[in-house]
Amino acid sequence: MTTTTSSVHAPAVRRLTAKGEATRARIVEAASALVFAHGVTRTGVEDVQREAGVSASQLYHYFGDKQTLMRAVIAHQTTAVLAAQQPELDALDTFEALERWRDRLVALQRSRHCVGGCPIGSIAAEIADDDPEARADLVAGFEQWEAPLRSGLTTMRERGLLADDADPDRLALALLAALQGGLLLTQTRRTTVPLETALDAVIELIRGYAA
């Protein structure tokens, strides 16, 4: 099975002066906390702009309404979660390295005292199902996340440490699914068990595909 990978991209903006990339930058910030600490629908625009320290006039030069606000946001998330599990992420191509890169996905959890949940899973909750662009923006998101493990797998089979019928495309899926599952009861029961058993479990059944 192959999976296109795609890039999340916040819609297209005029070319914006050093001051404006930073008001820009400042507004999507905010409401990238805003969303992460309240959710989106509890997020206003009002909420964003006092935030951020803009005028309504400010903010709606940027962003004509909510719905692009939210893509923007889409974006900002999908590159800060990808961030937080470097280098690791990037360099899955040994047993050794899917143990640390879970070990880190752990230590972050601990260390937000299990709240949250994820960052992109829990704007997908809310608004896949109503808004079809932003949806394909979370679609884009999770490829980008999906293709780090996907990579990672492939250089595994290569270099014989994985049998050959070991599928690296759905092994990659299973261990997004689990990571998202489990930060999801990680974060209902503020403990990290969910998500350390979700991901021990595909990665020991990863090993059962060791050459």
Second form
Number of protein chains: 2
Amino acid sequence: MTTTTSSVHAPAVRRLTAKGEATRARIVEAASALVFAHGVTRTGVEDVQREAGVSASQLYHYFGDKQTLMRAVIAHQTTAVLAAQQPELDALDTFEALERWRDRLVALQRSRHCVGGCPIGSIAAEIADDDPEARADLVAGFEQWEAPLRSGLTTMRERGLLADDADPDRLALALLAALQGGLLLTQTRRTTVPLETALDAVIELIRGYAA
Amino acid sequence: MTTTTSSVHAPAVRRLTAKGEATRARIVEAASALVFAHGVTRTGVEDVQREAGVSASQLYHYFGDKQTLMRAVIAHQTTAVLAAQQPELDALDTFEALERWRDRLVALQRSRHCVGGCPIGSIAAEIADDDPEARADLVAGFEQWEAPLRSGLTTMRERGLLADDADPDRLALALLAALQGGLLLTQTRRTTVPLETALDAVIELIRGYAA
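Would you mind generating the form predicted together with another copy of the chain now that we have the form predicted alone?
Every chain and every other molecule in the complex is listed next, the one we just looked at coming first.
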């Protein structure tokens, strides 16, 4: 997984040295793993220190408070979630690509034994109501996810694979919602059937618009 | 909202007097409201005591530990969630009923200003991975939700409103997943558009099976 800059991230307050960047990245990765496993509330900054092998003052140097660290986690997990869906996500412009993307998502859940759900969706369910800045980051993260879905469907319509009355905006949002609900039910039921069924339903709807 | 017995609940360990039942119900309602607002982890038993106006020993009398109380919350919220979808949910046997049900869900989120998401789904996202007994209750809760969807669609097929190749199991699960994902995105984006779009997509797919 690359850790290139994401468009959802806390503002960089200072230029970091290469070593500083590495330490910061180690903190964010440790925090992300803990949040994925235990949630935001149950992830203490002391846990992150221990897991990342940094001191309290180091952690404070990079992230002044837990909220700032959690925003970095959202940025990191958004990048990771999108990376895990490549190469399909950025080229969802054929029915075959849609099916490969669907298969990749299902295989990923299977490899995780259906544990954890969506790294972004879980954070959203937990803190969207309480932290307006985190909520804004989550909105942006979901938008980064929805944009390539919309873009792929738009290309399919432009190429004549989908009829003119297919609405890429609506279908992309329906796909993202199906994915989120499918992931939550897959996490709860510990089987990928809900994710498969949810995605297949919207893909079937999209196929109904085949030109 | 009625507080009749739900099929998802912690086993009754003793017969309660009417006054005991009322106290128990007050505790569960207070705990449910706190969990809906702040999540499971951030709801302390002291908060529940204060909100319900009961002592620590009273709380302990009815619920030996927080886990038992949380299972009662899941049972209570399952009953409440299903009740909030009536009368449509138990008679989803026409396209008109499906649309009224969809409208009711959207209106409910609007009345809540899109805050809170799904009372069961939020708990699932937070604790399904950590508490096997709670997860089993959540599985049962979702099943209680899915059953009337499946039943309504089965009736529609039997009545000839849906073609023989319409699969009520698959379509019901797709509806529930769309609902859960739509609720999560509605909570995050603070607009009912995701919920509307997600439900409308699956209802459109179901309409494609109209006989």
